[in-house]
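Below you'll find only one chain, the form predicted on its own, shown as C-alpha cells.
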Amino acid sequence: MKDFAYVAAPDVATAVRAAADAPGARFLAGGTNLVDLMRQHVERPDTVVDISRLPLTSVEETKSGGLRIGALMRNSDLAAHPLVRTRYPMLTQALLAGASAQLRNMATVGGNLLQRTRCPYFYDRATPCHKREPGTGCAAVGGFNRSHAILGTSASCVATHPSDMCVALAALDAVVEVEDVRGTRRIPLADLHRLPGDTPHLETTLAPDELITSVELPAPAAAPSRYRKVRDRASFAFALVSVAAALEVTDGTVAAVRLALGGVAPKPWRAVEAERVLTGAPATEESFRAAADAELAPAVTLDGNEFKVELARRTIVATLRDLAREGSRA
C-alpha cells in the first residue's frame, strides 16, 4: 500500500471539498472493498477522505410513501430495518444474500453501490486488464471466464458487477442522490453505472468529487417480490445468476412486472425487454419463458460461461412462477 494523505471529514461539505481539491481522491466508508484494492495496489489514491463519521445513517419515510436511506447505513442494519423488511422484502433478501455477516456489519449502502468487480484478472496486476490499466487488454476473454458477463459486454471488458443489493434497487426504480461542491443532483439507479464499451475504467456516471449521500425508494408496489441468487456455494459467494422480481397478476394476466438480473452483466441489469413481453401476457410458464428468451437473445458467451444463458433462463422462469403462485394465493 502506497503512502497517502488522510482527511477525516466532519461533514459532507468538507468531504466533497477535500475530494475536489485532491484529484484522484477516494472516499472511505466501510472500507470492505477499497482497502482490499489498496493493499493489492489496484487502487493507489494520493488522498483518502474518511466519511465514516458523517450523519448519513438514517432511514426516513418520504412524503410520497417511499424511503430515503442514508448512504452510510450498514447493510446488516438496512436488511433488518422494519420498514425495509415489510415493504421491500426483495431488498432485505438481496442484502442477506450478499457477503458474510461480518462484512455486512461493515459495508455501507453507498459503498455497495460503488464496489468494483471481483474479476480475478482485475485484482491480478500481472495480467492485462483494461479496467485496471486502460489499453492493456482483457485477460478474461481468452482466460478463465466461467463467472463473467453475457449481456452488455464489449471486446474491452466482460467483468460482472458484484452487488446483490444493486440488483434489487434496479428492480425497485431506486434513485441515488449525490453531492459535490456544485450542489446536489439525483440519478436514477439505472443511469448510475456504465457499460464498458471502449472505456471500462469509467464505471459510473459520477464526477470524481461527487459523494453519494442517500438512496431513495419509491412507494412499494402491492405485488409479491423476491430475490433469488444462484451461486456455487450457499454462503459468501458472488452470483452466477441472480433475479430480483416483482409480479402483479390480475385475472390470470400480468398487470405489472419489475425484473432485474445480476451476475450476467457489467452493471445491474434491468430486464426491460422481458418486462415488455410479459406486461399484458398470460401469467403462464410459457409467457415467462418467452420473456426470458427475449431478454437473453442478445447474450454473447465465452468458452467458459455458455451455461449462464440457460441458467438465467431457468432462474427467471422459476422466480416468476413462484411469484405467480404466491399472488394467486393472496
Given for the second form:
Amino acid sequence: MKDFAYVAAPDVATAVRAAADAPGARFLAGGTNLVDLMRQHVERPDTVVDISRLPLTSVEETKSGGLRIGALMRNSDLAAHPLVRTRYPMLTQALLAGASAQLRNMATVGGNLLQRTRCPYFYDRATPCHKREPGTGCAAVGGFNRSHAILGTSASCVATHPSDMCVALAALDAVVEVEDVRGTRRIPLADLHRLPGDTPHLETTLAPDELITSVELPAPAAAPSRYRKVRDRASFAFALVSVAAALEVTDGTVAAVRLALGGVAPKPWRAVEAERVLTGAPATEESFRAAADAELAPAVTLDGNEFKVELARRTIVATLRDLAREGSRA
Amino acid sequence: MRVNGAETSAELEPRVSLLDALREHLGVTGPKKGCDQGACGACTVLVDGRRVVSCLGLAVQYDGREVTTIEGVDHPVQRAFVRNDGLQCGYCTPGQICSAVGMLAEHAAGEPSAATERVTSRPTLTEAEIRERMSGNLCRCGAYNGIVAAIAEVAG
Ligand SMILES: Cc1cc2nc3c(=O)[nH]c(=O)nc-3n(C[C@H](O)[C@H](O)[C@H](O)COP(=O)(O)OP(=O)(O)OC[C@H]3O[C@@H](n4cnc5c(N)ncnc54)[C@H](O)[C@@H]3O)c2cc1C
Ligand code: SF4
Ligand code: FES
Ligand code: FES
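Show the other one: the form predicted in complex with the partner chain, since we just had the form predicted on its own.
Whole complex next, starting from this chain.
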C-alpha cells in the first residue's frame, strides 16, 4: 500500500473541508472496500480522510412517515434495527444477504453505496481495464465474464455493481443526502450511479469531495416484499442475480409493484419496464413472465454470462409468485 | 488502544492494518493472516465486543478502542471446540473462536440472519442459523461439522 496523509475527522465540517483541500482524497469509512483496493494499488490516494467516527449512526423517523438513516451506520446495525425489520423487511434481508457478519459489522451505509465492482480484472493491475485506467481496454469482454452484467453495459465496460443493499434501496425509492463545503443536496438513488457509456471510470454523479451524510426512505408500503439472492454458494458470495420486490394485489390484479435487480447491471437496476407491464395486469404467472421478458429484452450477453437472462427471468417470476401467494393469504 | 485488557501503544504509519499492528508490532500472533482480503475470517478479532476482520481495518481507526484477540478470550466455546473436534490444523481456529463469541452475543441480542425465515422474529440457533452466521470463517481442513457441533453445544 502506498503511504498517504491521514486526517481523522471528528465532524462533518472537518471531513468535507479536508476533502476539498486535498484533491484526490478518499473518505475512509469501514475500510472493507477501500483498504482492499489500496492494498492492490487500484486506489492510490495521497490523502485519506477517516470518517469512521462521524456521529452519523442513527435511524430517525421523518415527518412524512419514513426513515432517515445515518451514512456511518454499520450494515449489521441497520439490518437489526427494529424499525427496519418491521417496516422495510426487504432491506434487512438484502443487508443480511451481503458479505459476512464480520464485514457487516464494519461496512457502513455510505461505503456500501459507493463500493466498487468485483470484476476480477479491475483488481488485477496486469490486465487492461477502462474503469481502472481509461483507454487501456476491457479484459472481461474476451475473458472470464461469468459474473458480468447483461443490462446497461457498454462496449467499454460490462462490470456489475455488486451491492445487495442498494438493490433494496432502489426498489424502496431511497434518496441520498450529500454535503460538501458548498452546501447540501439530495439525490434520488436512481440518479446516484451512472451507466458506464464510454466513461466507466465515472461511477456516480457525486463530486469527489461530496460526503454522503444520510439515506432517506419514504413511508413504507403495506405490500408483502422480499429480497431474493441467487449465488454460487449458500452464503458469503456475491449475487449472480438478485431481486428486490414488493407486490400489492387487489382482486387478482396488480395494484402496485416495485421491482429492482442486482448482479445484472452496472448500477442497482430498477426494473421500470417490468413494473409498467405489471401494473394493472392480472396477478398471474403469465403476467410475471411477460414482465420479466419485457425487462430482459434489451439484455446483451457475453460468452460466460448468457445463463443470467434465464436465471433472472426465473428469479423474477418465482419471487413475484411467492409474493402474490403471501398477499392472498394475508 | 487496549489489547486483551492491557493498555498498549505504538507509533505506526497510517497504512498499517489492525492485523499487522497486532502481529508485527505488538507481538499478538493469535489472529492469523489467511487472505488479507476479508474473505477467510482467520484474522477475526473482537472490537468493543463485536467481531470484525482485522485485515481490512487500519490500526489508526481503532485508536482508543478495546481489541480482544484469541489470547484474551476465555469462553466455554473453546473447550467445546476441543470436545467436538472443531479443528484439525488449527490455523482458522483463533478466528473461528472469536467469531463464535461475537456471533453468540449477536444472537443473544436478537439479531436475525439470512437464514431467519421472518426477520421480525427472534430466531433460535438451529444448525442452518449457525452455518449462515459463521459463513465468514472458512476452514481449509473442513472441520465444519465439529465447529457447528461445538457452537450448538454451547448455545444449548
Ligand atoms: C470478502 C467480501 C465479500 C463481500 N460480499 C458482499 C456481498 O455479498 N454483497 C454486498 O453487497 N457487498 C459485499 N461486500 C462488499 C461490502 O458490502 C463493502 O465493502 C462495504 O459495504 C463497504 O463499506 P465500507 O464502509 O467498508 O466502505 P469503505 O471501504 O470505507 O469505502 C468504500 C468507498 O466508499 C467511499 N465512501 C464511504 N463512505 C462514504 C461517505 N459517507 N460519503 C462518500 N464516500 C464514502 C470511500 O471513499 C470508498 O471509495 C463484500 C466485501 C468483501 C471484502
Ligand atoms: S468489465 Fe469494466 S471493470 Fe471489468 S475489465 Fe472491463 S472495463 Fe474493467
Ligand atoms: S486474513 Fe482477514 S479475512 Fe482473511
Ligand atoms: S482447522 Fe485447519 S483450516 Fe480450519
